[in-house]
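Take a look at this one chain, the form predicted on its own, written out in structure tokens.
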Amino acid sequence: MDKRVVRRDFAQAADTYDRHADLQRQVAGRVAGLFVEYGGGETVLDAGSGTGLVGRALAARSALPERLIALDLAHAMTRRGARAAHPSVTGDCERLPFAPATLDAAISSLTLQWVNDLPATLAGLARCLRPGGTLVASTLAAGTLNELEGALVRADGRGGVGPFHNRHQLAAALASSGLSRPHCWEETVVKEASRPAEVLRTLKGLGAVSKDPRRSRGLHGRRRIQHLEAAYRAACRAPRGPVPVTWRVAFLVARKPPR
């Protein structure tokens, strides 16, 4: 995945992201709750912080750490998600700009699906944790947006959603990270959209459009949208009215072994 494309798409979506981030807010709240449940910490990295949804969820729980470091690949997101009196860094989760054993915890919500090397990314986060430190993360898993995938196959003869790791691949990556007591599980969240075109607009507003340079970008042409809408309805067997939007969310929790 070309990081320049990822950076550009999310930078362009910085102003529209929160308007479309219903699922993202929900999952950020789950990550914040797990962070509190698993012990918290004082110096915490929010890897892929975006517009700061996890920080807001922690603040709403009166659980904001003493030092929450917001890190995002897109500088426009870093600016929008920055919190007063807390550091923010524009940087790459796959090339963390932190010394080993400097973080009490690392949290990440719906970012890891955008990395090219998940095992190396998790190992990098593990290196930055102090002994006993905690990793709490969420990511999208295989099966996400299966209605849209089915529609793209019907319309184009090929899909274009993801690729997302399945639970076994995620669990294996977490187990190989050097962290102990790894836990990995999935939850299915089904949202509803008024029509298939709304699903496309939401993804565009989030910056979560296809990163495949071979695929045309954006919403192109009324006939194209009508064709894709019909294919979406056929894929999910909803000939009229609202349509389902399925998300498979994986949660990863583990600890750095104590000395």
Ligand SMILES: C[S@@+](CC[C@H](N)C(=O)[O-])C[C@H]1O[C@@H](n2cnc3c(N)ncnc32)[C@H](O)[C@@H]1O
Contents of the next structure:
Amino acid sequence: MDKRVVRRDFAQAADTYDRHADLQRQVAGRVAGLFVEYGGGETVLDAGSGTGLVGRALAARSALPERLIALDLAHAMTRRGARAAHPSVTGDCERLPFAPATLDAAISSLTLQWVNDLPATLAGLARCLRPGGTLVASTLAAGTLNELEGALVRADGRGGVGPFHNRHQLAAALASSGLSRPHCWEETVVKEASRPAEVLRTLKGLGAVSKDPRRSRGLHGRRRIQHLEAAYRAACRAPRGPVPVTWRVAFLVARKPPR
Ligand SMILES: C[S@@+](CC[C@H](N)C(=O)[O-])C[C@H]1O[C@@H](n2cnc3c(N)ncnc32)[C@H](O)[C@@H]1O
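Let's see the other form, the form predicted in complex with this ligand, since the form predicted on its own is already up.
Complete assembly follows, chain above in first position.
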């Protein structure tokens, strides 16, 4: 994936992201809950922090770490999510700007699906953790937006949502990260949209335009949307009314072995 495109799309969505982030808010809450359950930490990285939903979910649980470092590829996102007294960094979680063993925990919600090399990214996060430190992450897994994928295939013979890792690939990446007690599981969340065009509007509002460079501009023309509307309804057998939107959310939790 071209980082310049990812950065540009998310930067353009910084002002609309929160309005469309129903699923993202729900998952950020789960990540915050897991962080608390797994022991928290004082110096904590939020990798791919976006507008700061995880930070807000932690604050709502009175569990804000002493030093929460928000890191995001898109400066407009970190600016939007900036919290007084907490540092934010514009940077790439595939090239972390931290010394080894300097973080008590790394959290990340719905960002890892955008990296080019997941095993290396997880290993990089592991390297920055202190012995005993915790990684808590969520990401999107294969099967996400399967209705839209079905619609794209029906409409013109090829998909374009994803690619997303499957559970085995995620578990293997986590197992190879150097962290111990890796735990990886998936949950299905089915949301509802009033109509297929709303699904596309939501994705655009989130900045998640497409992971496929050939698709990045092609989903949103007016004719294209009409065509996709019909294909989406056919794909999920919903000729009228609201349509389902399926998200497969994977959670990854592991610890750095104590020295
Ligand atoms: C779907 S948003 C999730 C944001 C936030 N964690 C949340 O839960 O709302 C994905 C975020 O990851 C950022 N991102 C994508 N690739 C990244 C990378 N390689 N390094 C850092 N941030 C990245 C995007 O700019 C975007 O803000």
